[in-house]
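Have a look below at one chain only, the form predicted alone, in structure tokens format.
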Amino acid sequence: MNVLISGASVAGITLAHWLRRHGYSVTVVERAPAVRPGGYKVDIRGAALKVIERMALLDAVRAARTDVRSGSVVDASGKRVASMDGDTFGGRRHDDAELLRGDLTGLLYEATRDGVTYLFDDSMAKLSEHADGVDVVFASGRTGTYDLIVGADGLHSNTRALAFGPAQQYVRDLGYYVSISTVPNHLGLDREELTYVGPGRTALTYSTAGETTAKAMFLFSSEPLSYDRHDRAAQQRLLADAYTGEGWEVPRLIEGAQAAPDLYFDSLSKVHMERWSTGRTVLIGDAAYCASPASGQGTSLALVGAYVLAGELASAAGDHAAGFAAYEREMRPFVNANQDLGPANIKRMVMRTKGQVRISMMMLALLNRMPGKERMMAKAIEPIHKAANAIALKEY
């Protein structure tokens, strides 16, 4: 069976790996000219760690760890209000792995490049399904016919638009925006993360092992913004406007983000769909069930979803409709548990008022002086670990 995957994402490349293992012929089409490097740090927890282990990539993932050793919340003067070890600060425990997204996709790509056909700098422009497959016209003008189409192309999925209809039917805005970029490490951070919280807006920066630069992340509440998501200048203006007059090192971080070659800017949104498949086309990862970056589980959902979809298709022995249906049955409770995390998490990450910020800083300062603070934090992050393990992976 010949499968076309749209998106050289974590979900897309992981699916390519498992489909190839099950004997499928796989092509991945990616709009970018290459697998995207860099990116923000991502966590792999629970069931997703088992997927990585079954891919024989666990040692490589651990070798690429960010090694962030500590995290602190700071006030406007730069004083550390509360500090803790990096794993506790990042909501990790046990064997959880953290690495840069680009490092993960790079590992996945290297593991699949010899057995999978990659078409970079291209995308699907038209899908025409018939009894024997799906005819695809690509943006480049090339054509092809495939047995199955898989959309692993993110929140703004091209595949979903072509096969299911406009994004407005499925994408739900949470009322916040996020921006991430590489910035100069002007604070001289050494595997450390600093977070500053202002009314309606949060900014943080961190450094990781082996990197001379730092990353900056901005989260702010907002009514829906009207802009072209391909217009970098517009995104820069919106980001700068959102943080006008903010304290701490925020002006320097905004300045660094303005000059960054890898600026990312988007809404915090979830994707809800009654079905993830139609005919011979199916969606995985953010395209089907984006939980928003606030959930902390997007990467794990992508890894697990790819593993389950490939396994259920293989178990269905050529009956793609049965395979798609089984994939949804297996994944739906896991997806629901993880999607529930985002709205609750973002309310703790971005405080709406000065009063909320002040009370939060007082509570953090008190917590910082109490014995056993790591144990108390561990209880606070229990929901994410419960959700990360809310599926029993089959052996396909």
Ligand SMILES: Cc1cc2nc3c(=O)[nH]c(=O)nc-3n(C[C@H](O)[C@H](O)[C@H](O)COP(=O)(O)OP(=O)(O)OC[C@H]3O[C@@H](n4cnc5c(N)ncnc54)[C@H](O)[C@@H]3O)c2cc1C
Contents of the next structure:
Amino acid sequence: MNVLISGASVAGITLAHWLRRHGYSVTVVERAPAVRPGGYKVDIRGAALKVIERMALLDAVRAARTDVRSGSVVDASGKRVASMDGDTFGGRRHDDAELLRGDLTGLLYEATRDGVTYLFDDSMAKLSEHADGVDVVFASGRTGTYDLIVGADGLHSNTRALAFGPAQQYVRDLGYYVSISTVPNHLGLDREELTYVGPGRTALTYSTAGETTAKAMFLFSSEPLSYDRHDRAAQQRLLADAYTGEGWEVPRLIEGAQAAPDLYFDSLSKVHMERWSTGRTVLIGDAAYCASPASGQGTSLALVGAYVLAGELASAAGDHAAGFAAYEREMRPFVNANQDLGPANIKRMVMRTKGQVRISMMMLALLNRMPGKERMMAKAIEPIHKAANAIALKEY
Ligand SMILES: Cc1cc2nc3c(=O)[nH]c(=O)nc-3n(C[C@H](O)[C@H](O)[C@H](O)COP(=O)(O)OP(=O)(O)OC[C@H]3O[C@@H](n4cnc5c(N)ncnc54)[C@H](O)[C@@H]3O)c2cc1C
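Alt. form predicted in complex with this ligand, vs. the form predicted alone above:
In what comes next, the whole complex appears, and the chain from above leads the way.
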């Protein structure tokens, strides 16, 4: 079988790996000129770690860990109100791994580049399905016919738009925006994360192992903003406006974000679809079930979804409709459990009012003085671990 995957990121490359292992012929089309390097830190937890292990990439993933050693919440003067070890702060335990998204996709790409055809700098423009396959016209003008099409092209999925209809039907904004960029490490952080919480707007900065720069991340609540997703200057203005007058190091971080080469800016959104497949086309990862960055589980969902889809297609031995149905059956409860995390987490990350900020700072200061605070925090992050393990992975 001949499969075209749209999107060379976590979901797309992982799927390419597993489909190739099951004997499929795989082409991946990616809009960017290469697998995108760098990016923010992402977590691999629970079942997703097993997928990495089955790909024989566990040691490489461990070696690429961010190694963030501590995390603190700071007040406007920069005083650390509460501090804990980096794993507890980031909601990780046991072997859970945190690494930069670009490091993960780089590892996955290196593991699949032989035996998979990658078409960079291109995108699907038109799909025409018929009894024997799907004819694809690409933006570059090249054409091809494939047995199956897989959309692994993220929250703003092109495949979803072409095969299922406009995003408005499926994408639900949570009422927040997120931005992240590479900035100078002006605080001299060494594998440390600092979070500042203002009313309706949170700002954080961290440095990771082996990087001379830092990242600045901003999360703020807002009515829907109207802007062009490809207009970086407009996004920089919206970000600066949202943080006007904010304390701590926020002005310097905003200044850094204005000059950053890699500003990311988007709404915090979830994707809900009744079905993830139609005819010969199926979706995985953020394209199908984005849980929002606030869930902390998007990367793990992408890894597990790719593994399960490839396995169920192989088990269905050529009956793609049966394979797609089994993929949905296996993944639905896992997706639901993880999508539920986002709205609850974001309420803890962004406080609505000054009063909420004050109370939460008092509670954090109290927690910081308590013996066994790490144990209490570990309890607080129990839901994410439950969700991360809410699937029994089959051996395919
Ligand atoms: C700020 C931020 C912080 C996050 N933090 C975490 C975290 O801590 N833990 C976690 O698990 N997850 C986190 N995530 C989520 C995680 O990054 C995503 O859930 C995960 O990357 C989804 O993978 P994906 O492959 O489905 O989609 P994506 O990684 O979005 O990849 C989509 C790919 O498709 C390509 N593409 C897009 N359009 C086209 C097209 N027309 N044609 C061809 N290719 C196309 C893109 O260039 C990209 O390579 C975070 C996300 C953000 C934005």
